[in-house]
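Only one chain comes next, encoded as structure tokens, the form predicted alone.
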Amino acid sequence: MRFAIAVLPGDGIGPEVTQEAVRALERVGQRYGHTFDLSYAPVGGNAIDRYGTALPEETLQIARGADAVLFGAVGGPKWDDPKATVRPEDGILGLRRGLGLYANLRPVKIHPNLMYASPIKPQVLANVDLVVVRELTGGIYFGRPKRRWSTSRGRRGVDTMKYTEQEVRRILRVGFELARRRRKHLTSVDKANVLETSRLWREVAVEVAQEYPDVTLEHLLVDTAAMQLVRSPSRFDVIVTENLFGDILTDEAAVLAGSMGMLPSASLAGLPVGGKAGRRPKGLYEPIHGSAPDIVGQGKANPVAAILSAAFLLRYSLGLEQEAQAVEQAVDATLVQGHRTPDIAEEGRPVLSTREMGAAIIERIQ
């Protein structure tokens, strides 16, 4: 078979892992019998320097033609000056805006080998296997008005979270059909004690709720939330959630698995439907982790993040399920066999670098 990816690689150590995932690819389509047309451009801050927007047109055409979108990482020192109209995070939300990549799935799953690089206690590590679903077009990064002001008492900032019921009710569909394939379990996080959108948010989950009689719906606060990923992360099966939730969350999630470098996301324009001669949903595959400006060109990247995140490409996007697996059965064989990047290594053990271990990972894909 043959597919079009588009390859935005971004700032960073973005290019870095993302070789690898294009790597991982190409082995797989060696394999398999497949072609891969890889198309690349730019985004995020280089895509600044060169054309002075986040996101060229040409660029967002090109992820528009594509079966699939591999994403690196965007931002920088460089373009971190808050009094700057143009921001690199602008090129990620006009793709996903662009796109139509409205749910973003986020797996969190404990590898056994690498319980020792959390900081967590390996006893609450026992058996975690999450995925948080998080609305990713809605809420407080695209509401309106959205703006900076000064008057003759001082500066001032607004921003505003807005939901319609239509963007809740997709999003919890995508929660409760993923739980459904999977322990039957949803949470659903909000604000509902301090915030309108919450409470919309929860009458439209009870309202969902009905369609899924086989799911189980608990509620729970964000700040609950929060404090029960580190204490008992194992309760959790998929929760769903708003944008700004949905950010911090997964990020605090990544402390579970010991780095940010080991998971990757899939955001998509809902779940695939009907397996591979069904609907395909356009999807965007990203590592979780940005771009990492401290450690760009010394090798020390984690490139397991990215090249999940290209198994996630073939099973959502391409319905290529048995390849899909057999690049997570080769991350998980090269961790088996001890092979760490400096971000997950035990002190005093051998490390490689992202090369070194993305060939590792690509030579073990069957």
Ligand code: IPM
Given for the second form:
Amino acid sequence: MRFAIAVLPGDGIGPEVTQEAVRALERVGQRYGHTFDLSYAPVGGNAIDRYGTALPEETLQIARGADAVLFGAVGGPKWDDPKATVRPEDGILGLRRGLGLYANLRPVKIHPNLMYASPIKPQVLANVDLVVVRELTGGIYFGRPKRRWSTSRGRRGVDTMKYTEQEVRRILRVGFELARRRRKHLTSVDKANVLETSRLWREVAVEVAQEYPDVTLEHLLVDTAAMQLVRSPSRFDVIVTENLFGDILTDEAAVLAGSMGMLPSASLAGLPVGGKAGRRPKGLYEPIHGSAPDIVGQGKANPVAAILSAAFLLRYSLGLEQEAQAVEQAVDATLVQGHRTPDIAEEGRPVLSTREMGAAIIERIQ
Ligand code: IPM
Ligand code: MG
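Please give the corresponding structure for the form predicted in complex with ligand IPM, as opposed to the form predicted alone shown earlier.
The complete assembly is shown below, putting the previous chain first.
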């Protein structure tokens, strides 16, 4: 089969890890007889430097026209001035919004050979297998008004957390659908003791639960959820939450896996329906880590999250389940055989560069 893939490497280590993900796709193409037509496009800080905007219109068009988008990372100190009117992050936010990618899936599984890499005790990490479903196109990230201004009594700033019941319902449905296919336990995370948007969220969650009598719904306040994530993470199956809470909780959850460099994500315009004739939503696939300016160009970045994101791309947007598993098994075998980038290496043990780790994984794609 033939597929159009938009490749948006971005800034910092984005290009380094994305290159390995692209190599993994190419290997899959050779092994399984698919052609991936890759269209590279600028996004983030480098796009600001060249075009004055983090998301050039052409990049958005390329992303829209593709079967799926493979994304690296954006941002860096060069573009961090709080007074700047354009920001690299507008690139990814604009893509999420522009492509209607409201459902962000961030699964957290701990590789048994990597327990030492996490600051959390191994007995706490045992049996952790959870997925965070983060609402991605609403809430305080996008609500208006959003601005800063000066008054005679000093400076002011405002952000707006806003949700419609339709936005809440569709993301809750994604959470319930996923839970139904897993261990049938859904934790809805909010701050209903303080926030109106959260009280709306909770009300809608209870309504949607009627459609899923086979799934157990629990509500947790976000502060409690943050605590439970490090105290007893194995209690979670599927967590569904709004945009900002999901952003924060998934960085925390990444610590369980030992490194931000391990976790992939999928941002979808709906949940895929399985099977050959199944619906394949538009999707953007990116590691959950950022551009890591401190290690850029040093070959230290871990390409695993990017490569696993490519596996998600194969599964969710292209419907290539077998190929997705081949990539995941290659990552698994590489880790089992002890290959490590610096972020996940044990003290004093040999480490591989980004390129070497990528090559080790790619040669294991069967
Ligand atoms: C993430 C990132 C982004 C977010 C940034 C880069 C805008 O932290 O994907 O988690 O806040 O969503
Ligand atoms: Mg984040």
